[in-house]
Amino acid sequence: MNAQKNSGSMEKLRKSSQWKDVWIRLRRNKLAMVGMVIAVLLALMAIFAPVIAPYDYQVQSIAERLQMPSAQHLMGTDNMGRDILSRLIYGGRISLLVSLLAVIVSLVIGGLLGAVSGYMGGKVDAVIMRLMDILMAIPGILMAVCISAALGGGVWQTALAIAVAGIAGVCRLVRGQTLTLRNQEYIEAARASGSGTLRILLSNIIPNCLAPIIVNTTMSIGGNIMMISALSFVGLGVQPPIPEWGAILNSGREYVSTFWPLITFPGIAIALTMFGFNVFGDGLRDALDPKLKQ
């Protein structure tokens, strides 16, 4: 009786230990923690945007246009007299949402294609890889521009455009991982125990690809946010009046030599986000790397 109880609690303890190890290593990395704090703050800001934002992001006031930062408007106002800070806060919401959607879509499609391609090999692999060659030949941003132009603005359309541009990268990553894993003896051991292809993919291969995928996903969130801004910057992607960092930046182009807040603040927002996710991803990579375990 007692022993069984013990083993139960031990199981709980043990199951979490692998992730606990990762967390302990991650916590030692100060830069990664900075990145994580940035990411968490950004998420909170996105969720509680209406509570945090000092003004409505839509209210225009021509009388108050292009004001320099002041106590009233911490980051000044834009060419329509809207509070830049409030627009940035709401903009973060959109950027993060679209970026997450895109990451999930490209992860699911690219990950599945990559795993199948790597594990099955042969003709399936050849076909998928040629398709990916084609996707890789079109620069990501041009691809996103084309798709975005074809599908029109909007959260979903933009997410899809960004996602397609990211599929090839994920696919290659997962395929590479799968190829190395495929020749591992534990995969053969699973086959020798009677596991079928699907079971091996789901229960052996994908969990073991997880570490690089997590790292890649983290970094893609940042990268996607930049891509979204680039799209809105050229007038595609999420359409006004929804505030988006790239769009705000674009509206500052006219005032490039006269009014710096409209350029600098949205730029810092994009850069800070990317920085956060990049260093967090870097830290995760180190923390998840089993080579560093010793």
Partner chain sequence: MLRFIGRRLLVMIPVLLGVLIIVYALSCFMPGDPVINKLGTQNYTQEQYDAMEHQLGLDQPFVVRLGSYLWGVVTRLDLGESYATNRPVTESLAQRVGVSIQLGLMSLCLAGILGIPIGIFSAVRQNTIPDYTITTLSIILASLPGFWLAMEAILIFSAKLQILPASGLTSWKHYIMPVVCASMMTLASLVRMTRSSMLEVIRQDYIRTARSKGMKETRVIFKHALKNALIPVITVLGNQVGMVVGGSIIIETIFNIPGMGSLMLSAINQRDYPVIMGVTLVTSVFVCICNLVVDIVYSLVDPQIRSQFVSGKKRGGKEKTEKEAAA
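What's the form predicted alone like, now that we've got the form predicted in complex with the partner chain?
For this one, just the chain is written down, with no partner chains and no other molecules.
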């Protein structure tokens, strides 16, 4: 009994030391830290949007339409007289929510399929991989457009469309990791002790795939936000009056040459978000890569 407790304590200490080492190496990457700050600020902005936003994003005032940035409206007003800053803050909340929903769905479905495919092998692996090949043969944005057009625009419909487009990538990632793990000694020990396939997948395989999954998830959030904006820009994503960065850009198309704030500020928000999550994901990948340890 004491030996088991000591073994459990040593395992917890080892894992704690590993994550501490990851944090130290991540902290040395200044660009990754900048990306992390951007990601954290976006998350805080989404959570505290009602407190941060200076105005109600739905309130219209035709008398104040298309006002340039000023002390009263820091980013100006749109063609309906609504405060652009308030709409961008709430738009970030919608973009992050849809992106996270899409990531969760693609992780659950793609992760389970990839783990089953890599662990079972044989015909099961062949069938699942051929299905993933079909999904990967269709460009992600094209698949999302088709699904959104079929289901109609909306938060949940957009999240589902983007999630389906991301399943194949997650599946292949987890399958590759599973292939390297399934013949490890601790997996053989789990089989010998009578553990079933589902328990081995959930307790031994998937937890040891967390490092690449975390990196992929971080980078996918930024890519998903770009795809959400693209769908909303063409009218197939989140529908008005819900504010979303792509929809705000779409509403400013006819004012490109006459009123720059309506195009510039949403564009900067999208670019900064993409930059933040991408460099943060790159930094996480380097920090979690054991080959880079000194």
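Definition used throughout: the rigid core is the maximal C-alpha set that superposes within 1.5 Å between two forms. Since the structure is predicted, the reported quantities are computational estimates derived from the model, not experimental observations. Positions refer to the first chain, counted from 1.
- Once the rigid core is overlaid between the two forms, L160 does not reach a Cα shift of 2 Å, moving by less than that.
- Core-superposed comparison between the two forms: the Cα of N79 travels less than 2 Å.
- Core-superposed comparison between the two forms: the CA of I200 exceeds or equals a 2 Å shift.
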